[in-house]
Structure formats: C-alpha cells, structure tokens
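One chain comes next, on its own, written as structure tokens: the form predicted alone.
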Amino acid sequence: MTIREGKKPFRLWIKSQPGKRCMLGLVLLIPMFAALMIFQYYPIVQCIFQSFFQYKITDLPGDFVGISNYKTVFSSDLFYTYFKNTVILYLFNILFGFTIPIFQALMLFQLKRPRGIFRYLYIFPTGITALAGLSVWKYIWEPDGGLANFLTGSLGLGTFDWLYDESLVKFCLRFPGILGGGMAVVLYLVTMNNISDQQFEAAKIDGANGWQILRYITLPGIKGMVYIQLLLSLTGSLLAFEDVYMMTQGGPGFSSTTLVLGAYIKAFKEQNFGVAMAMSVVILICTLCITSFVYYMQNRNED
C-alpha cells in the first residue's frame, strides 16, 4: 500500500509518533544494556562482594573475613611499591605518550595537500597487534646485541642493562610512546578541522601571528579532546598490564610491577584471591576518584 492509499512508510510513521519512537529506542537499547550489566557491572559487584571473604573455590564464596583483606593490602609494603611504580609510569607516559600526539597533530594541521598521506601513516600502526610491537622493543632493549646498546656504544656513552636495571626499566617501558601516532593524532586533527575557518581568518586580519593563533584559537579549540585523552591516559596507566607483563613481568624484582600486575600475582601465582579482589577494588576506587576529578576540572574550565 502506498502513501496515497493512506499508509505511511515506517520512517514517516515513527517520526510522527514521539512516544512510540521513544519506546522503540528503549527496546533497541535493552540488549546492549543487558550485555553491559552482565559482562561489566555484575563482575564488579561480584569482586566487591568477594573481597570481604577468604576465597575458597571448593566452598564459594569462602569464609567471611570483613575488611581483613583490605588491612592486608594497606599493611603491605609491596602495595605502596606497586602504587609508586604505577605513578612513575604514568608520569613517563605523560612525557612521551600523551604530549607527542598533540605536537604531531599540530604539525599535520599546518600541512595542506599531503596531510591525508601522513594521517594514514600515523594511524596504520594501530592495525598491528601490540604483541608484535612489544616484541620488537624487547629486542631493542636487549643488553647483548640490542639496538639501544649499539647506538649508545657508537656514541661513546657505554652500554646499559636497560630492562634489567631497576633505575631504567620504567623509562624503557614508556619510551616507545615517543613515536606517537595512533588514534590520538587523528582525533586531535579532526577536532582542529572542526574549528571555524572564520576564526583563523579574523585573527589574521587583526594581525595575529602564528603563536597567537595557536595559543588563543587552536589550543582552546582542542581543549575538550585534550581532557578526554588525559582521562584515557590516566585510566590506562592505572590499568597498565600487558606491556609490563610482556617485557619485564614486573621485574627486575618488583621495580616495574604495577597495581594491576600485583593483583594478578596475588590471584594467580599466590592463589590469594581475596586480597587480589581487595586490591582490585582499591584500583577501582582510585580510577573513579581520578575520573571524577578530571571531569570536574573539565566542567569547571568550560564554565
């Protein structure tokens, strides 16, 4: 039946029925919401619940011990070592992995014709599995025959143990971020492209130089994206696991063990699941506090 015969197509009918359009949206959201609750929030609730028990796989959830697991976490010197390692790795990540993409995006933004080629070259490595990249960097940092010692030896700086040196291992884990690239560059570049051309033209007419345009137009224009990337960087550093596990497994000693890796060791190597879950809850609380603070600062600056 056609529109002339009195029956509207579905897209026109749903636009004319706001209430039913809302119900349709809710129905379509139910499967995704259910999956989110089952696979995201339910494990979190289970982790919080079981952190108050001495976990026994033969008698779940085990013996109730109250906050004993949390006392064990905060009374352990290793926990504060893990926390310090996580903070230092985050600071190195800010120095290399967070700031470099901003500069790369700013340089790309100044290009005209070849911008698309460079943008593709920056995004292409994200299609390579992280395992491959970590394997290459592990070889680079090898004391015997690695590229890093070859370069430092050629420059007369001597050779180093790199990943096997407690004072250098954190630097080595985060130095690969100096290459930049990835989705962050593309996101910054897209945000810059969304800044109105009229603002740049008006600034040039008023006699603004390149630095003034960068300071008063470009950087404020990408401020929202900077906050988002900062938040992702914070949470990513708190949850750092795969690169540390692949390259050092927390060594030498515990000099590169992060909070998440420490919880993994407690759970799957020491079989102390209760304390591991308590550590996970502490990590969750730290993540929520940092996320809330960054979100508050973002809203405050926007106001």
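In this text, all values refer to a predicted model and were calculated from it rather than measured experimentally. Positions refer to the first chain, counted from 1. So that the term is clear: the rigid core is the largest set of C-alpha atoms that superpose within 1.5 Å between two forms. First, how it differs from the form predicted in complex with its partner chain.
A displacement of 2 angstroms or greater separates the C-alpha positions of Gln212 between these two forms, with the rigid core held in common. When the rigid core is held fixed, the Cα atom of Leu29 travels 2 angstroms or more between these two forms. For Val281, a C-alpha deviation below 2 angstroms is recorded between these two forms after rigid-core alignment.
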Given for the second form:
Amino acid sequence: MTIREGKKPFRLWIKSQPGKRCMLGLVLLIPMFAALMIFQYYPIVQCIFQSFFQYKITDLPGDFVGISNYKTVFSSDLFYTYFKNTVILYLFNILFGFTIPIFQALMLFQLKRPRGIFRYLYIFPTGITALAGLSVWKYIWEPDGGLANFLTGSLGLGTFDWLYDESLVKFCLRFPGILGGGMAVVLYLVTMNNISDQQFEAAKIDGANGWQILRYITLPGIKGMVYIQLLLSLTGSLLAFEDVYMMTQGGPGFSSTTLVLGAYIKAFKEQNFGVAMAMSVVILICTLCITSFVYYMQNRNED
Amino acid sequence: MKDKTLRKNRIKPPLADKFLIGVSLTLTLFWLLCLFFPIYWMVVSSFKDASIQYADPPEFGITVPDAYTLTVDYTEEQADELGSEGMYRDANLLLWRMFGIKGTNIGRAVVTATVEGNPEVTYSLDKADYQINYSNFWSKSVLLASDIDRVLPQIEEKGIVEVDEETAALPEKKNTNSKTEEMTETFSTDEDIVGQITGCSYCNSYRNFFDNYKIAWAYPNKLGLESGMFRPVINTIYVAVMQFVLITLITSLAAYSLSKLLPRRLKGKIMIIIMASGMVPSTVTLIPKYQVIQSIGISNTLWAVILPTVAAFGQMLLFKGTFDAFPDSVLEAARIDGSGEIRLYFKFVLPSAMGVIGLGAITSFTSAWNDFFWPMMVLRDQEKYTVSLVLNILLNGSGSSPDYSTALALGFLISIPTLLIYAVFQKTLTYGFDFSGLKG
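I've shown you the form predicted alone. Could you give me the structure of the form predicted in complex with its partner chain?
First the chain shown before, then all remaining chains and molecules of the complex.
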C-alpha cells in the first residue's frame, strides 16, 4: 500500500473524486432520461414509424404501405382547409392577441410609480381557469341572448351567428386576445428594463422628449424580443387546438379545425391512425423548422 | 437641504412627456377595465337564473333571486278530508311545478296553505334542491300527477321540502308582477290541485343567493359521482402534488448533475439531447403518447395524467441556471469536510433554488387545474375526473346549448384557488422572468 515516489498510485477510476461524481451524476440523470425517452422520444419514433403503416388494431403495426398515408394527407382537401384555418387563426392572433401586450407594456413603461400595481393587475385575470375564461366568451358569443348580439343589435348592426357562422368563427376565437395582459406584458417589461439606463440618460441630456425616447430607444430595444415572440407565436398557433376544441369542437363544419385537431379527429373519430400519424409528422416538421429558425435568430441576436 | 436644491434645479419635463404619461395612464386604466370585464361578466352571470340567462337586454347587475309565494285556500271540509298528507301532496304538486314557469328569477317556491283564510302551514322548496333532485325523481321536466304518488316518499325521505306549521303567515306585502299573475292563472285552472289558489306574491330571497353555486357543486352527481365536486377537487390536488414532487425531484437532480457533477465534455452532449426534446411540442405526439399510456397499462388512472409531464424541460433549465450560480467553493469546502454529494444537494444546493421550486409548485398546480384535453383522452371513470374535465362536460357534454349560469358558477368556483395563487404568489410567478433576465 505504500506509494512509490514519482508514480501515480494505481486506482480504479471510479475511486477518484471526479470519477465518482461523474458516476453519481449519470445515475441522477436516469429518471429524467427515462421520462424523456418514454414520453418524448419514443412517441416521436412511433409517430414516424406508424405513419408508414395501415393501422390495424388486431395486428399492430399493420401493413406496410410506404408513403401512401402521406399521399392521402396531401391529396385530401381537408388538409388544406385545416392548414388555411391554422394560418388564418394565426393572423387573427397577430392582429388581436400579439400586438396588444406590446402596447400595454410600452404604456406601462412610461408610468414610473404605479407600475408595480398595474403589472400586478395585468397578470391577475390570467388566474381564471382557462376553461372558465373560455366559457364566458362562449356565453358572450351565444347567438340568442348573448352579449355580443346585444351590443351589435343596439348599435344597429344587426345580429350574427358568431361561433356558428363559418366566416366569423375564427374572428370570434381570437378576438378575446384584444384584452391582452398576462405574462407577455411582464416579458416585454423585463426586456425594456434590461435596456441600459445610460441610453435613456444620454437621450434625456440631449433633450429628447418622451415620444422620441419611446420611438428611438425603447422600441428598437425590444425589437429582438418582439421578433422572437412573433415566431414563437407561430408555433403556438400551429399547435393551437385545446381552446378551439372547447369553443367549437372544430365546427361549424370544419371551418375552425386546426391541424392538430384534424389529426386528433382522424385518429379518434375516424380510427385512421396511419393518416393521423402522417399528419402529425408533417406538423412536427413544420414546428421543427420554425423553432430551429427561432433558435438561430435568438443566437444571432445575442451576438 | 440637498433635496430642495435638487428639486429646484430639476429640468421641468416637457409638455409632450406629460401628455405621453397622461395618454398611457388613461389607456392602461381603460385596458385594465376591459381585462376585468370577463371576470365581472362571469360573476354576474353566475348569479342569474337559468331562465333569464338569455334575456334581451341582458341584466348587467348582480341579481337576487325571488321567493314566490302561492296561497292556497281550503274549506274546512276539504282540510278534514285531505289531512296533513293530502295537503303535503297538493303543496308538492304546486312547488315543483312553480319552477317550470319560464322567465322568473325564482330562487325559492313557497306555498302557504290556509283554511278558510287562516294560515295553517307553509311549505317551501329551494331552487338548489329542485335543480339537483328533480332529474332523479322523474324524467320529464314537469311533475305529472301520475308521478307524484311514486316520488312523494323519496321527497319526504330527503326532507328537501320544508314544512313549517308554527310561523305560517300570509305575506305582509303583496308584490305582484306579470309572472305572479301567470302563476295564479296557471294553477287556478290546474285540475290536479284540490285547494283554491287565492293569490301569489314575490319578494327577494337572499338565502337563495348562492343557489347556483350549490347546483354547480352538486353537478357531478348527475354524472354518477356521489360526492359532488369534492372528488374531482381531491383528484386534481393529488395530480398537482404528485406532479410537483416528481418534477422537482427529477429535474433538480438532473440539473444538479449537469451543473456540478458531470465533467465538461459530457455536459454538452447530454444537454443537446435534453434541449432537443424541448423543441418537440408535446401536442404533436398526442396520439402516440396515448398509445404509450395504453401499452404500459396506466390508462384510465391518474398516473396517466401525471407521468407525461414529469420530464419538464423548462423547469430543468431554471434549476440549472440557479445551480450554475451556486458557488463551487462552498461545495468544495463541504466536500473536504466529508459531506456526501447527496447530503450536499439536499442541504445546500436545493435550498438555494427555493424560487424555482415555488414556481414549479405554482405551475404544477395551475396546469393540473387547467388541463382538460389530455385528461379527457385518458380518463374514463367519473371517479377520476379532474375539475376542468367536469366543466368541459358541463359545457360540451349535453350537445344542446349549455346551462351557462351553472357552468359559469362552476367556472368561477374552480377559478378561486388559481386566482388566489395569482394574487398572493405573483412575485414567485414572475420569478422565472426576472431571474432568467431574458435577453432580447
């Protein structure tokens, strides 16, 4: 057991402190990895795998059909309807939901002292359970005796079918976004707070007024964040389905069915898992493209 | 002194600035009012009776339900012949049918039986008891004379019709409206009733103010759950707690390992694997995930709701950020003192991330409280429903246009915990933002 001079003592690598730590570290990662594998990666693999098969409940995974599921997806008119719906919902989302928090944060940023309480009040209504919030809007849009029809009626615009009208349903689904608020406001506020004070000081010394500061310092300061949020909301919109399902269940007809909801209907209403998986893969590729683009932009912004 | 000179020499803000601040303040206040309007409308509508929820123009204030009192007169002979049982039967026919008159904001039906003008007995029935029970007693919306003898014992057993013989009195004031006239008319010509309807009046009934909430709480009884909303609430809390414990343990251990234990070379590779999972949104893999749940045999259990969420990628990043900021020298010192890695972790590292843990608790709770789609896919037994699932069934389950006053009452009821969390722990909630110092 004596240690000879000039030579490192022979030890199993596991006995060295860093080695031990490394082993422990790997052990501690096991639960996280197991969960990731079972509920993230394996489903993706399954998704891609099954998209090449004709689903049969008795004989999984069924018959190999090559890319015929994909052909079905791209040749069906409904897929393009879903795609169009998703895009229109996204545009309405940008129109109503996306720009509002930016304005709200900008205005909040102008107010120095009561900013905290306003920020507090902006977040507070988000505490309403998502479904409950949606049900209020469903009640407001109700064609007989709903609040929306009362308002349009008393303004002399006549009454509408709102959620039951194919041309209005997407507008109705995204209109509540006009209220803004929520975490997005905080996000932009934090970004504005991160703009260095020196810039504001310098502008003030140069005699810029509030409008000019807003126009030339604050807005350019949050440009990057706005850009990223815009792209992220694209993914969010692409994947939107829960609120749509709850409000309209994709109807009337298929006029508010989004891509994800379409895949869900294909799988569970029509029992056509193969085509549903193919649709999911298409959605997956779209989202991957968008997210990698976002990551790319983010990295470019940070440099 | 210094303050004063400073104040004196301060450059006065230009007019444009004042204008800007004024505009900002006004618009912010306006927007906040709009933002709170849905909540206001939810609360107001949840107090409305089902029959006035579609009224045009809508009622904008909080409504107090009315108690409608019918007076039924019997002659001496009739009273002797009927006895108390016969009068009870008569009163029940009236009480349960009074709720069928549409367009009334009725919260309570009262029948005062008089014998030759002298008040004898008062029978009363609350709206909550009516709404919760009537569908158990008979299938039609109106109580038929052919059903009454069958259901009377059940009604009596439940004790929902109050019988008051001591303080029976005629209503002091006679408030009438078109609905009381309609009631008098309808029941005067009703041949099932022995007594003579002598009048009808109404007054506010504050004890029925929260009846819609009682009805909402008891709604799961209609789905076959005996305990009302109690069971779904317990289920949801169970899901939230298990999610929180598992997510905190799994992600913080992984973050600790990535931040402090692994050598630099490995770190990067493992981070890529984990980061990549963050790029794939879980909604895309909804269908195969459902198959996984089925094949590992936890479908239709609460674990099917809990387990898919445990690999919380964002939570792990937050933990890793905090642990990265934790000084290595402290760990080294503790290691030299002979402390084991696991003890180090629980003693020093984990407590340094209390903010992230708090955020995790809130996120788990609100997500368990809000999610309905995934639970809807994997849970089939009523015993296992979560709160949002019950609300979804109430709104979309019946196919016809839903009863919004109950739905909104239920919605507000289940929003109270999350609203409280958002009100009290908002600092923790925005912790993630302040902490990560989002660059943009």
